[in-house]
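Below sits a lone chain in structure tokens, taken as the form predicted on its own.
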Amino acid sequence: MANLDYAYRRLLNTLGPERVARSEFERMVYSHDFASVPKIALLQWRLYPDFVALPKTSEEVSALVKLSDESLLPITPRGGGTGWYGGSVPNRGGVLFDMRRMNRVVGLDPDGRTVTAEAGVTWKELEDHVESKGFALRTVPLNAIGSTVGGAINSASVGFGGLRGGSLRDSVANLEVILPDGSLLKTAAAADAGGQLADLTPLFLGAEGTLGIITKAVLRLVPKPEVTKPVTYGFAEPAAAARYLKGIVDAGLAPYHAALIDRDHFVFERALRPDSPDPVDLALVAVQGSKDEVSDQEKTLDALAKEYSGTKLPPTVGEGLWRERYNNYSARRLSRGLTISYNLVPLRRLPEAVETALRLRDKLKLNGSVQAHLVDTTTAALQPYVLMDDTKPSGGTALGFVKRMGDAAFKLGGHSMGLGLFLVFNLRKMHGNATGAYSAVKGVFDPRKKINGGKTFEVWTKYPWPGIRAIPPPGMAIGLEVAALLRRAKPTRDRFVRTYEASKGG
């Protein structure tokens, strides 16, 4: 306790009392990310940080990182908390850095077509800013309202715009990173990269905050399109919508965004909002360009949809979905929780992947929706979500779906996305013997493993004793497989929609 009191005083001296949180309620808010964490997880991890620090400058982040060498408390960096598998959640308490106070758009270079933003800026805020200046972001994460610039880079997010604008990696020109020793690194050669003629930017994309703390990013821009028009088409089944998405690429088309949403998503939406679109398996496609270009693209998409037995839906459907494109998971209000299985699969196998997700969902007696979108000309993102009530002992068994769906993605020639606390076993499945190289890189940057440690090559627990202080990654795989088996043994399917509607009637 004395060490914690000393650490608290040092934090106060660095940031002031208004930017250091210690109360139980404030710490509880940070004990989970977007997905629900089963309460049983508290037996394994210290999910509540000891303190929450809210830095405003890179210099303050550096000072806090150096302070960790005095207090020996681990550091967990966090952006908007929109991750799904515990990547920004503590496993041994410590100090959580909430980066959302670093929320300035530092500047926009119209000649160089770049914008510089601090790590805590949300993508929606940044999108609004650059569009007001006549530019557009090349790609935007799906959950742009809550997702921060630094958080999305750490998780290598995919989302809107990838088919035309390239990946997030293509968009990032330079990063400012505070390393575990407290020093500042600028990753791109044009920014000197610490005096080394090398571009280290890709090293931090998808590193999940384990190699350093991103404080600023320079992102490449494109001119703002004259028109953005969403169009929607209904299909007889989700796999038919998936075949249509593949057909868009096969036809050589490159819309800004193309996604499928199954009818169950709209069943949930209708339970919450009676004015939601009628439940239907649909494809949502957004086209951009001049008025003439958009008109020509729409006609081509219309003709292509007919080839796949699709029916064009009223313009109001697409317009409404596009306005709400960043609010995709309101169904969690039906069940007090929701978890998402985020995977990349080969585009040629997307119809099969969609059918696999539906089959797994039904086999585990879950309520959920299957959704997907184009990432590039060869890859699709498949992100089905399922409802779960984490206030009940059986709620955590829904995480078994994430494990089974990830396994299926690997069999289809793809892989799951994200590691965090739950999916560390996928690192070796993705990289094989090269996994040791990632461990070596971590050892060079962070030999004491003080920044987001215990979430890649091993899973730290809250216990200090040898033998149980860390769990080998396969141990987490076994735990989630047991959850899937328990879920499958559940005698009935959850009926969150029916329960919700009954409560409204009461």
Ligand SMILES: Cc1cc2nc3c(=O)[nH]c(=O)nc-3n(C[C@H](O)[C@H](O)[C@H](O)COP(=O)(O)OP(=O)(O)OC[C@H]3O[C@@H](n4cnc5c(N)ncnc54)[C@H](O)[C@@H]3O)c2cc1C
Contents of the next structure:
Amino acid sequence: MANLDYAYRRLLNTLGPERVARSEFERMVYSHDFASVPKIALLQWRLYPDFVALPKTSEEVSALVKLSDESLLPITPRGGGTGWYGGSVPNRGGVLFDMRRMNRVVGLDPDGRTVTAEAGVTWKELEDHVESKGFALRTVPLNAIGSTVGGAINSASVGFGGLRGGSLRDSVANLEVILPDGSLLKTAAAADAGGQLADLTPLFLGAEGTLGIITKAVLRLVPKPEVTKPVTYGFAEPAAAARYLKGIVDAGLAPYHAALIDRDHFVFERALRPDSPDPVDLALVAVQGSKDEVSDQEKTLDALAKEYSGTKLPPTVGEGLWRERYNNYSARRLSRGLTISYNLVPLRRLPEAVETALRLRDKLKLNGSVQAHLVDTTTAALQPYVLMDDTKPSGGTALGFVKRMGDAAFKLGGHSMGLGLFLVFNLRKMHGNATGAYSAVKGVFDPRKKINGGKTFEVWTKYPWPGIRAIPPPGMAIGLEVAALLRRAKPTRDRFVRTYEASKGG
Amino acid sequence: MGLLRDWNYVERAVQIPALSEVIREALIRALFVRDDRVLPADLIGDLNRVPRVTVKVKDDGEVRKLVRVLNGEESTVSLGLNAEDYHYFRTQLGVGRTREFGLVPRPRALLTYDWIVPEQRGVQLDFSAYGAIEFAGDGHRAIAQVGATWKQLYDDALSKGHAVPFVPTVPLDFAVGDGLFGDAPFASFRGDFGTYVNGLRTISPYGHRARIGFEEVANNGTAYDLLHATLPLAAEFFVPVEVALRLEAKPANRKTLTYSFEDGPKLSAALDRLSRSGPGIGWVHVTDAVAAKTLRPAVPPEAFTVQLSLAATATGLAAREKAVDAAMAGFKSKGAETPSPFEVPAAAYRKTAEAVGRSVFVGEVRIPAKLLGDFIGKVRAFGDQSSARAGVYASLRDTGIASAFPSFAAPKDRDKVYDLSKGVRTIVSGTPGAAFTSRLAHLWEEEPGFLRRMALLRSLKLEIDAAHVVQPLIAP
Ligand SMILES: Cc1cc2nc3c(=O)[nH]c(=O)nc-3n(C[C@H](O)[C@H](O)[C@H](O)COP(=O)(O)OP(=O)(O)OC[C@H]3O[C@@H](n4cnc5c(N)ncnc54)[C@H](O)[C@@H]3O)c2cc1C
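Can you give me the structure for the form predicted together with the ligand, which would complement the form predicted on its own we have just seen?
Let us now look at the entire complex, which starts with that chain.
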């Protein structure tokens, strides 16, 4: 490996001093993503990058990628860093590319109904931009404020709009990518060829930054709907709200968004903001269209809710939740940390999945909330979160919940989401005999494993020596399983919110 | 469909010194029509070497065995054939020689044309007897064996309370698998075939059952979307045996609306508006007078017919219909009585399919909807010039793109098909935002970015099918 000072000078020559960082503080900031990682992980990985580079153009990204052939420093791409699986965190130091300076909306084509954006634009910025021009995005990740276009594509995120506008894959028309050899690739033909003419775009959906650096994306748009109206219904239990979500699909309805939020979420919110809604297990549905269409859909949803013994809640509840839809996890302020388990489950088994999540949370004596939303006509996203205090030694054990919840999702015929650094052990569960075909993709695009090497398919440690250079993925699973066992052995439930304990009879 | 194999063959053929003088396009033509005045005898030999053995699949276990025999892991004895079949199988394949054998699934209905380079003496899989469909009791998913016909899927789904969102733009009697190893033009208003595929049950080139994607959920967050990246060429990476499909609920209220238009500009403007209009539209199908006559012989053909399926709540249907009427402004007449070609009984569907299938089709043209009328005009004029009366079947996507399939009344000989394809390419190349996506168009394309993407796909194929058993690549 070339000398670090030399590498630093070369980086400075490429980007200038303002866009290369190597201070301890900055490196520390980039040493984790949204997931809380116990300090002990530093024994295993060099989570701190050696340098942070902030490119502004595709040419700069290309130059940086080529530079790594000289320096032999590994590359970690990063968007908003809001992922939860360690994808945007280094495992062997190296150069971290913070893509957020590539944050221009390059252009909107009203005729072709597409927008071209640089990879570092956040979804909220992009949404504001296209809406100001009379258009809307087909799908928006739940975390639109922090998440970037490149990061969400690399995570194959799910979120708002899927049931109506299709998946994120359906909305990405083309990508500009800098490949590991520094060359630029457009992943699809310039004209919309419907997946023909060698369209490689899907390979980058969920690639977790292992195939190259996305620098630009062309996304399909729809005309901005005249009205978006959120409505909410209260139910006796979360599983009843889940049955209602399934009922929406069975009735052939396709609202823009349909989610369930359990009452515990509102208990946490209450502890932070006394004016937040009364705790209740609810379904939040957002409908779109012309005024008449929206009112018609609302009536149908009302009637359907009655069939499922739901009660319509005052409009202010839905309006408030909708306004704050991109800020869902303020509960972390109660505990200093929070972890989310992202899973996709068959919609027909959502009620069972919700009950499983609640049971698991209680079994592991955690404070947490269960949430879910519709993804398409067969898929629901199940995303329970639990509170954790990662400054305490016992805090990290909450990660055992993510493992157990993922296992439950597989059992239900679904899967957990994301592999990155922490969840690689799920790869075989996801793809079984086809696993080799998935790793073949990495072999074709990045045979030298320059970009995000040692993740997604394997778990490299920071040590380059044979024998300990990688951990067998099941080893990671054992660690998390031990965490879950420790949680079960813990004599008392976590106590982050007194009212919460009271509501649980504690 | 052997696209990678054909492309690879062409790429290699252009490098042969004896052919270096022949320009690429002329070489493709010679290969396509098997012109022995241009091509050396070796190449003609490759093109004439067709699969000698066809295996009628009844069980995926047979495919697994076959794959293992062909990749050398098991001997032909393990196939459990009687002595006569055993002898036949071995002599036809030429087992014992130092050659690789491949497997190729045979489409049930082929819209355009066969591959250029056949499976070199390998085995052809006939899935026509492998056509069961399993529906989830309380969810909207189906698992269809690849031999199940689209029509059977469509009808069975409706009878079980589901709707199959995609229809074949050109209604031939396709099997579901033809969307994977044929050229079935399945599409809905909201997506292409892939939008509705959750996963494939396949046999890997090593003879294992391998699922690509998932059976009941989307594949987000599970590393690369290998499923959709390979879907148009799936059978060159794996042997797909079953398809897990995402259906929708059968709408309580739906209606088929039919609009006619007198001229192209009005049609185009209406389609462009329609593509921006709200939800509830299942599919939008467009025909010119020539196609309409074949499709609905009992109805006097209009210059252009647009048929669409609309669903809404009981109280909302009227409002949605009004909104669609507004989008379709400029139409000459409107009716709700003309049956859709997809809803008729299976026997009638097959009869129409037979009539439709008599025309020559050269592949799909993707084109902005607002240019469709103009495009149809140009195709018609080209057909007249070429003494091959032309028509067009098309469908509309909510992206504003129409997917158009020119049809020609012409003999199905390869020279004619080639020339008609070239004519369509010329029209497309002069149309901004349009793309010709036929197999020949793939072979003609020389844009460096495209060549690079194809080369990457070829590398991926070689990695995944390292056993060289799933339509293996061959070089001249
Ligand atoms: C509050 C909250 C809510 C969330 N809700 C959801 C949800 O509903 N659904 C969901 O799926 N996820 C959700 N997530 C997870 C996460 O936010 C999303 O996956 C998000 O889209 C990631 O975007 P990011 O820009 O933060 O990416 P990062 O976390 O920075 O990166 C994610 C991965 O992409 C790679 N990457 C980033 N940018 C590039 C690039 N330009 N080129 C190549 N690789 C790149 C990284 O290396 C990493 O592997 C949520 C997270 C939070 C904090």
